[in-house]
Each structure stands twice: as C-alpha cells, then as structure tokens.
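Take a look at this one chain, the form predicted alone, written out in structure tokens.
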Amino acid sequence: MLRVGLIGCGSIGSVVARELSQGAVDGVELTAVFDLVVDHPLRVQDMDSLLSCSDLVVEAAGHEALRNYGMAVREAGADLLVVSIGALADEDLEADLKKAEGGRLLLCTGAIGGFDILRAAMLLGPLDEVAITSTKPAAALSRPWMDGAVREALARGSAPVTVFDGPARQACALFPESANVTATLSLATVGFDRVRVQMAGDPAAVRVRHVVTASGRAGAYELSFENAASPGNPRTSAVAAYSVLRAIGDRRAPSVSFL
C-alpha cells in the first residue's frame, strides 16, 4: 500500500483528497493532509506528522509551500510530487530541489501533455522554437498590477485581450496561479528563458485553451488542449487534479506503463 500525504487542500488538493479517500487509485491510501487553513478529517498540525506516515507527498498548495516544505520532503526520504511547477522558475529553488538527496522529485504534467514526443524530438536534435499560447476566461487573468485599460477590457470588453507576450520565466512570476503548464513545458524542452508565452483573456471563453507549438530537426509540432475550468478556481483546469491522481497511479507501478 502506497501511503500518500497531501500539502494543500484547495481547489486541486480537495479533489485529490476526496478521490483518494474513495479508493480512486488502487493500492493507495491517503494518510495525512497538511493545510494551514482548510480543515480535513486527516489534517495534521505539522510537517513532521505528515512525513512520518507518507511514502509520497503531493504538493498542491502553491509556490510558497513548495519553497517552504519541498526540501524537507525530499530529505526525509519521501518522494515529492510537485503540482506548483511554476515555482521552479526560481533558479535557486530548482537547483536545490534537484540536488537534494533522499526521495525522488516528480513533476506533475498538469493540464497539458505531449511531453513524450517533445522530449524524443529533443534527443534527435535541439528544438529551435517552443511556444505556448494560453487563453482563459477574461476574468481569470485580471491582476492588480495591470494597466487600468487592460483590466477594463478584461472585465467589460467583447474581444480577446493579450495580457502577456514574453519568456516563460517572466510569465511564471507574473501569473503564478496560471503558469504551471508553461513551467512544465519549459523544463521538458528548452528552458524558461527560451519558451515564448502568450496569455490572453477571452470574455467568450468558457474553457481554458492551451496551444503548444515547437519545431526543430525532428519536425514541427502543434498540440492543442481545451479544458473545462475548475468549479472552485477558474484560473485552474478541472483536469489538473485528475492529472495528480494519474501520476500517483503511475508511481504505484502498474503492470502496464506508458513510457
């Protein structure tokens, strides 16, 4: 039986906790939940309590939580499954978590896929260009630091509004709740400083759309994903929580694996 501890019980973590408690993944038991705000029947008061009963710890609490607790998980010998991958745009944090000894560092692919073919293409020859365009319901992208006219267009406009066009590292800093797919793509391909990101808010959008393009010696690729938004958080795709469950199931070493 694989014992799973959970950091964070928000829009993603609460779904993971519910599904694991209902036996959604064979051979897996949810043993503890650590959240500073949200209550849960398995809630523990500190990380030591969580680590004492976990073989795998799922981080689903945001960038700051990964910074605060990620190293402790690995050094305790538990595997760490990271959901808030955008936090790894911090070069120091990425380096520290990668070099830590103990449990394995596992990255959840989240709301997009296709990393297998892109990584294979990288082996044949470097990818020359990698880009991702993310389009979300307009209200989900409004931020206090934006120009007033941009926020007004997002709130009351009738046409899509591009709110960012630049490198992935900057996108992850400006949109920490929305940039995990960008970070995963960057780590799987050419890095945070070479992946180009466009983010747009569309008042007519009811789903979250991601389009990944890449080209290089191996060929040209276009991958498109359109996900329903999470009922609890419109900045997150509903499928993200189920990507965590899929990753936990893969960690359980099924008899058939897609590699």
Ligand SMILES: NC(=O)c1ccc[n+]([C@@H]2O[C@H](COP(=O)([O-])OP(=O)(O)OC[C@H]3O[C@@H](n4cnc5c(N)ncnc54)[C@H](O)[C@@H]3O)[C@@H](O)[C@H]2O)c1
Contents of the next structure:
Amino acid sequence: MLRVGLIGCGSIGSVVARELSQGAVDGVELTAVFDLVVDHPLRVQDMDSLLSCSDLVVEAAGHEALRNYGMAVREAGADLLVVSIGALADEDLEADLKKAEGGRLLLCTGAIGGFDILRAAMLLGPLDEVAITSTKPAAALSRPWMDGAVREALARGSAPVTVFDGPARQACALFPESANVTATLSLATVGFDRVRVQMAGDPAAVRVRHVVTASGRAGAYELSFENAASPGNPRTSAVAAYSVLRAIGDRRAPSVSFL
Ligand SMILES: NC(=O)c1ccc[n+]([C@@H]2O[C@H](COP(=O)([O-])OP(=O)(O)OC[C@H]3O[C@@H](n4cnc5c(N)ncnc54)[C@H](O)[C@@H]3O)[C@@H](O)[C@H]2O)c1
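Got the form predicted alone; could you also share the form predicted together with this ligand?
Then the entire complex follows, led off by the chain already shown.
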C-alpha cells in the first residue's frame, strides 16, 4: 500500500481525500490530512504526525504551505507531489526544493498538459518561443491592486480585458492562485523568464481557457484546454484534483504506463 498524506483539504484536497478514501486509486491509502482550518476524520495537528505515516505527501494548500513544509517532506524521505507549482517562481524556493535529499520532488501537471510532447521536441532542438494565453471568467481575475478602471471593466464590461502580458515569473508573483499552469509550463520547457504569458478576463466566459503555443526545430505546437471551474473555488479548475489522482495512480508504476 502507498500511504498518502495530504496538506490542504480545500477545493482540490477535499476531492482528493474523498476519492482516495473511496478507493479510487488501487493500492493507495489516505493516511493523514493536515489543514489549518478544515476538519477531516484523518486530520492530524502537525507535520510530524503527517510525515510519520506518509510515503507520499500531496501539497494542495498554497504557496506559503509549500514554503513552510516542502523541505521537511523531502528530508523525511517522503515523495512530495506539488500542486501549488506557482510558488516555484521564487528562485530560492525552487533551488532549495530541487537540491533537498530524500524523497522525490514530483510536479503535478494540474489543469493543463502536453508537456510530454514539448519535452520530446526540446530534445530534438531548442524551443524558440513558448507562450500561454489564459482567458478566465472576469471576476476570477480582479485583484485589489488593479487600476480602478480595469476592475470596473472586469466587473461590468462586456468585452474581454487583458490584465497581464509578460513573463511567467511576474505572472506567478501577481496572480499566485491563477498562474500555476504558467509555472508548470515554465518548469517543463524554457523557464519562468522565457515563457510569455497573456491573461484576460472575459465577462462571457464560464470556463477557463488556456492556449499553449510553442515552436522550434521539431515543429510548431498549439494545445488548448477549456476547464470547468471547481464548484468550491472559481479560481481552481475542477480537473486539477483529478490530475492529482492520476499522478498518484501513475506513481504506483503499473505495468502499463503513459510515459
Ligand atoms: N497546478 C495547477 O494546475 C493548479 C490548479 C488549481 C489550483 N492550484 C493550486 O493548488 C492549491 C490549492 O488549491 P485549492 O483550490 O484547493 O485551494 P483552497 O483555498 O480551496 O484550499 C486550500 C486549503 O489549504 C489550507 N491551508 C492553507 N494554508 C495552509 C497551511 N499553511 N497549512 C495547512 N493547510 C493550509 C486551507 O485551510 C484550505 O483548506 C493553490 O495553491 C492553488 O493555487 C494549482
């Protein structure tokens, strides 16, 4: 049995906890849940308790939680499956987590995918351009620090509003809850400073749409994703929780695997 501990039991974590408890992934047992707020029958009060019964720890709690507990997980010898990938736009955290010895650092693909083909392409030759355009329901992108006119257009306008155009590292800093996919794309391909991100709020959008484009010697790629929002959190795509379950299932190394 693979023993899984969970940090964060919110929109993503609660689905992961429910599905694992119902036996959704063969050979996997949910052993502990650590959340500062949310209660759960397997809730533990501290990380030591979680680590004492986990072979793999899923972080689904946010940037601060990854910063606070990530190193301890790896150093305790457990694999760490990171969901708050945007936190790795912090170069120091990325370097520390990568060099820690112990369990493996596993980066959940989350709400998008296609990294397998892009990484294969990079083996043939460098990717010259990698970009992602994310269009979200307007309300999900409004932030207190934005210009009043931009917030007004997001709240009451009828046309899409571009709220960001720049490198992934900056997108992750400005939109920590909404730029995880740009971080995953960056880590999988040409890095946070070379992936171009455009983000727009669309008053008519119900789903979140991501379009990834990349080109290089291997060819040109365009991958698009349209995700329904999680019922519990309009900033999180519902599929992200199932991406965690898929990753845990693959970690079990079945005899047939998509690698
Ligand atoms: N990789 C992706 O594609 C992707 C997609 C969506 C969301 N995310 C990220 O996944 C994370 C979880 O998303 P969510 O929608 O479930 O969030 P959420 O806010 O619904 O849930 C987070 C939970 O973690 C708990 N928590 C927060 N800080 C904690 C801490 N320090 N210690 C213990 N518990 C803590 C909260 O109480 C809450 O229950 C976020 O960082 C989000 O940005 C990633």
